[in-house]
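Single chain ahead, written as structure tokens, the form predicted on its own.
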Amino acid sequence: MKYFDYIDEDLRSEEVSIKDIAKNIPTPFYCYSANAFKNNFNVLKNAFKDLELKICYATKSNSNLSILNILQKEGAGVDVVSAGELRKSLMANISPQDIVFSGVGKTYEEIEYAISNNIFQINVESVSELSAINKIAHKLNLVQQIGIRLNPDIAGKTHKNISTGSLSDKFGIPFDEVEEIFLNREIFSNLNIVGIAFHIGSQIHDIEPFQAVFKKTNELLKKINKNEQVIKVLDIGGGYGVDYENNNEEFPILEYADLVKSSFDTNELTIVIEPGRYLSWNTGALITKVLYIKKHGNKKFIITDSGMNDLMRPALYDSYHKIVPVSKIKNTEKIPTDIVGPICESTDKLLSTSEFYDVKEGDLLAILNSGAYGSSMSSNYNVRPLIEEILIDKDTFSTIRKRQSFEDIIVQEIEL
């Protein structure tokens, strides 16, 4: 579905106006639907309606509190890799039985917050860490429930930088040791070893490397379970694709769910998905103003008040996100165009086309499909602001993070 169309010659979301906005708010700016996450929530939840199952949000998608509030009251659960995403989903009242930590670079602090606040799972990426977390659940006289996430060797077809699935990536436990750390799970006697968790990788458009890792979870699981049933949990991560560029979701979420159900014994076992962009992807746009546009010979650049700091992903991964004006334009000029921002770097670079809308200076630009990993991701590269944040509500629009002033950049840092 598309939450962010033209009526009227007007770029709108929900019933809002985004030239409206921009009136009252400076940009840049990033501004969401709230519908949309509830939508898309619901269309995954209706794919698995007759599995056992969790739904936890990857919280790194984007983790402003009013968002995991929205998610929070249509049911969703969450996955995180920090204390920080931890505690802002506690702020949002998901329940601790909902939230699975994951991450290979738990600190001990971290994990001994997890287990104080009784989560329902750590995902546990090493045998150090394992030992670790045994140490500390002994400290402090509580048993911890723990998911094995294991390597399977197995990439998902991705951009190198979010491939997550094979023994060259950090993530994860080869198979022959995960069958030796429950053989032997008894050790780990403040430790309640009962899941199996994997994560191949992000935007992962066809359900081939799925059936792989399924099959050769599944031959695990029956080996572990062969004389009594171990492993109670089973984490299968997320990582299905969306179209940035054609605004479709495209993955075949239907197929993979009957898969899901055909590849493992869901009566015996409670699924756990962890879906992040999914949900998020489409229901954010950052908008942003034309400062000057010039031209070098047969090349032409649009630049933008938006940079790199607000919209990490073009510059880290290749990444197309559609920009369109905010009041329509017709007319487009055939000539090499590069969107770019104000920061000093040669990457900071929104699109490149060869044609664009014959835009303005002063023109306002609405960059599409930002709501996954555009604000979770920024910085302050530049010294620049973290801007404000808005969601939208049908008819209302309200402010959901403020924008950044120079003193709450620099309010940490001593002067010496």
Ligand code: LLP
The other form holds:
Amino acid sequence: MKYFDYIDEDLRSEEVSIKDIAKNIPTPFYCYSANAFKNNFNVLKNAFKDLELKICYATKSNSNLSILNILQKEGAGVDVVSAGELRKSLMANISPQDIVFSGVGKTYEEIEYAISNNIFQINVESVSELSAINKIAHKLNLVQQIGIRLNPDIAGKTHKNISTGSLSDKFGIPFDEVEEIFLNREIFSNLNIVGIAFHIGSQIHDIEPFQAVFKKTNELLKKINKNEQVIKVLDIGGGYGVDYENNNEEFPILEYADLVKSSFDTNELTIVIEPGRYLSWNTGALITKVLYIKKHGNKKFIITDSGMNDLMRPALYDSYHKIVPVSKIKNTEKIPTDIVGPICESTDKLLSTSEFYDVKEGDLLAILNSGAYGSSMSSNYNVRPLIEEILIDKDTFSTIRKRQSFEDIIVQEIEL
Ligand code: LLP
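Alternative state: the form predicted in complex with the named molecule, after the form predicted on its own:
Below is the whole assembly, all chains and molecules, this chain first.
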């Protein structure tokens, strides 16, 4: 589904023309469609309609408070990976009982904060972490529900930087150790160890790796649950691939939902999913201005005012984001072209192409499908401010994060 498209000459989202936003807001800025988030959430919810499951949005993909508010109202829970994400989720009124806390390196303070807030489940990634959580829960005189994150040693077929399911990756606990934890679970007096979790990577298009993990997990479940229903919660992660290149590569979500239903005893288990990108990718665009155009022999450079500090994905994963003009341009130029940012790094390249629109200096461009892992991964590199974020809802648009000022950036520094 396209949430940014042309009507006549103007790129629009919902009923707002991007050009009109740019009249008021200096570039670069992110803008999102509120209804895109709602639609994406409901597509997922409908895919699982006859199954009661917890959809825990991976807030790391985009954690703006207003976006968390939208998803909360649609009925989403969240998957968080830091005290900051947890605090934001609580601020957005996500019920603590709809929150799972993942991550391989939670600090003492983060664990204490999570337990004190009575969250649904902490997913644990080592035996040492399990002992630490038990001690903290004991001190607080509370009992915490726990999921054990498996390392299934099955890699989701994806870019090597976002694959998490192999034993050579830092995530999870190997199968045989997991079984042992469940056998010895009584040692951990302040933990209620009832969950299994896994997440094998991100931007996975094929169903096969999921099939393989489900099969392996089911064998373990059967073993552990043989005499009594020890495992009651199954958190099967996220990772559903999206079609950045518009290659008819949509993730087969209905097939996946059927696979979940046919693989597990869903009457006995609470199923949790942790989708991030699937809910946020096509909801947002990064709007930028062409500053300069130059040629080095037969190569053209279009230099924009947004760079890898605003959108890191192309530099980090060679990932593709379609770029289009905000006001339609008919002519293109067939010449090797790099669209680059102002950062002093050669990897600060948003797109390399052999043909691009014949843009002029001052034109606006939209870097599409930047709703996931765009703003949330941005930084102050080169002492550039975090940029403004705009939310479009029908025919209105509002600022949902202000652009940082220089004072915001410098305030924490202590000049000796
Ligand atoms: N659950 C856990 C435990 C995760 O680590 C992640 C993502 C998710 C869920 C959500 O995965 P998703 O459904 O969004 O694929 N920065 C990279 C992606 C890194 C994903 C890290 N973990 C990118 O821009 O492609």
